[in-house]
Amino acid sequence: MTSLPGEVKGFKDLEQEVQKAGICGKCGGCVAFCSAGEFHALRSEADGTPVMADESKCLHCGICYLICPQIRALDQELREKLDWKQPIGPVRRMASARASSQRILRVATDGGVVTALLTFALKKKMIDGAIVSRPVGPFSREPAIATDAESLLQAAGSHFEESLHVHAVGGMYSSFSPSIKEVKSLGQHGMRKIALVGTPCQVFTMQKMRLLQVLPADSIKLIIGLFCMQNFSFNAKARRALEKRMSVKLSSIDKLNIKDDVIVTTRKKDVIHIPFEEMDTFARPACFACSDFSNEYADISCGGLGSPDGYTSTILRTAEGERLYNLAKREGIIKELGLRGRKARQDHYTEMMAKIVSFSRRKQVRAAKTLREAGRGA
């Protein structure tokens, strides 16, 4: 069933246009909005799939449809509000940086900039807490609300304790954490100033909620976006295939990172590089419909691509993001890559930008192809 011209589109349209097309990312945005508003018309299945729980409670407002990251209805309005520019959104400044804290660096995937900035923001009472995802295995993460430095450290990076090296619910593994679903509980915690760390689809949904002034999006004061080519989701059978491809057991993995390719480091410090194309079998289908690599709608975007090992590529996109970064840098919380001479700095900036733009183009081409095949493209 699809809506007639002039009708407000709603969850039934999402089922047709997104779920049946196989591109639902299970980000939790539609359920988070519906639950936070105490409507409870929607709920999530065990695997994260949103479903209609009680149609009699549905207000038919259409907001669940509009905030879905796979629906492009608010693209133009959002781009105008956030002063979006080609080729990768607004860029006020870009740098390779790392945390000064050795504690953070020991657990960080790259340079620990995200953890350092959030820890600093908490200390300065700029935020009450942060919605993050914490690793519970090489390909498993879960959402959490961090309110102190220790909980932020637990969520940092991709190093895995022995007790957490294999974690799955119902035989499924997923590196995607539906962090946005934690938004619905902010009122219960009494938090009014929250940072959100998320993937492009999560950030896109949150920015659309802010655009529509949907509660509780007003509590989100800072958005840090992560570079994202794709997340992974697979069952026990696929796990065995992945272990065969990597020639290592998941239980022997110490660190997982994604830069130019997928980088796996074992407990014996062996490093395995796997091209993205060889990991496509294990990728979440919805990721192929996403065109945003560098998290273009965040206040600050972070990732490893474009920076040397031990540093985070950091894109400052808004005045709020730049203010936090500059304060943290001024107080020595983060340090930038030391490059002598104007030419060296310009060359590094050009190389970083070129890599990020190249990966962005790859993801855009892939998304256009996926949407055409799903009957959603031009």
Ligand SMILES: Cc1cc2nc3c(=O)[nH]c(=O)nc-3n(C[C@H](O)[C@H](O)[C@H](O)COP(=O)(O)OP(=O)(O)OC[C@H]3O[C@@H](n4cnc5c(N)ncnc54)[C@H](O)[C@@H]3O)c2cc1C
Given for the second form:
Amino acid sequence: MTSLPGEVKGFKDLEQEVQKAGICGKCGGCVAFCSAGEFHALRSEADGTPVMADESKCLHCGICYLICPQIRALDQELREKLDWKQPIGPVRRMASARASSQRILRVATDGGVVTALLTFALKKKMIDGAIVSRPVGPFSREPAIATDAESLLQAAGSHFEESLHVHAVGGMYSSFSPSIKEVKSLGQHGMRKIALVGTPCQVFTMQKMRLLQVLPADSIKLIIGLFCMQNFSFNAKARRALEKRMSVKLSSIDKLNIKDDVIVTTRKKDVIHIPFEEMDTFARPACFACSDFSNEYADISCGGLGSPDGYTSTILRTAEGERLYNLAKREGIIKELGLRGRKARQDHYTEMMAKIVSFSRRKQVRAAKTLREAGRGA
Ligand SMILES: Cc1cc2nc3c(=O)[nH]c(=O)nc-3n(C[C@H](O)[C@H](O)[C@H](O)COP(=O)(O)OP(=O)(O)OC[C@H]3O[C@@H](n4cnc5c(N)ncnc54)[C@H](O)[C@@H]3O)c2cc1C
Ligand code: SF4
Ligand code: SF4
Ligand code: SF4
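Alternative state: the form predicted together with the ligand, after the form predicted on its own:
Full complex below, order starting with the chain above.
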């Protein structure tokens, strides 16, 4: 059943347009808002599937529909608000940068810029905490609220201690972390200035919540977005298939990174590159309908693509993002890749931009095909 003309679209429409179309990412956005607003009409099943818990409590506000990342409603309004530009959203400046702290660099995924900026923002009391995602095993993460430098370090990077492999046994592993769900607990923590680290789908939902000025999005003061080609989920059978593909056990993985392919480093320091196409069978179905690679609605976007190993490709998109980055750079918290001369700098950033645009196009084409096949049009 879909809404009648003129009727506000709501959860029934999400069931129809998103869940039945097989593109629900189980991000928890719809449930997080409905619970934070104290409506409690929705709840999440154990596997993250949102369901109507009590229809009589539904106020037909339509917000669960509007904020779903798979619904393009409000896209135009957001683009206007954020001064979005072709081809990859607003770009004030780009840099290949890394943290100065050796502690951060040792655990970081790339150059540790995300962790360094959050640690700096906490120290300067620009934020009270950050919604991050901590590793609980290879290809497995869970959301967490970090309020000190130590917990930010624990969430950084994709190195896996042996103990984490024990934690993530059985059931489903997922590299997708439903961070938006954490937003609903912010009120209980009494925090007013929060940073969110998230994938483009999470950032899209959060920006729509901010646009609509719905609680608890008003606490989010800074958004650091990660580049994202796709996220993965594995049941036991898929884990065995992946181990076969890599010819190593998941328990032998030391580090995992995603740049222009998936990069697995084993404890013996062997490096295995797996092209995205070969990882498609492990990707979450929702990811095939997603068209944003470089996190176009974040304050600052970070990825590995386009930078040398050990550096983070950093896109400063908003005045707030640029201010934080410049302050951190001035205080020596962040260092940029040394490039001699104007031409070397120009060549580097032209190449970085070309790579990011190319991956963005790849994702847009894939999403258009998926949505066509799901009967949702491009
Ligand atoms: C699922 C996923 C896919 C990605 N795909 C690409 C890609 O295709 N190409 C590319 O160039 N870069 C990709 N990235 C980004 C890249 O892996 C690094 O996260 C980025 O370069 C920042 O590196 P850093 O060293 O500055 O971050 P760090 O200082 O190591 O901090 C990383 C931060 O990311 C958070 N985080 C980690 N995983 C998740 C998650 N699943 N959800 C929400 N937050 C998370 C951590 O909590 C931490 O705060 C992807 C990241 C993720 C999580
Ligand atoms: S109350 Fe609003 S957010 Fe909750 S299910 Fe109903 S329409 Fe959706
Ligand atoms: S908001 Fe997230 S969990 Fe809810 S229907 Fe949309 S994709 Fe699924
Ligand atoms: S590919 Fe898109 S839907 Fe999938 S995790 Fe990344 S941003 Fe979210």
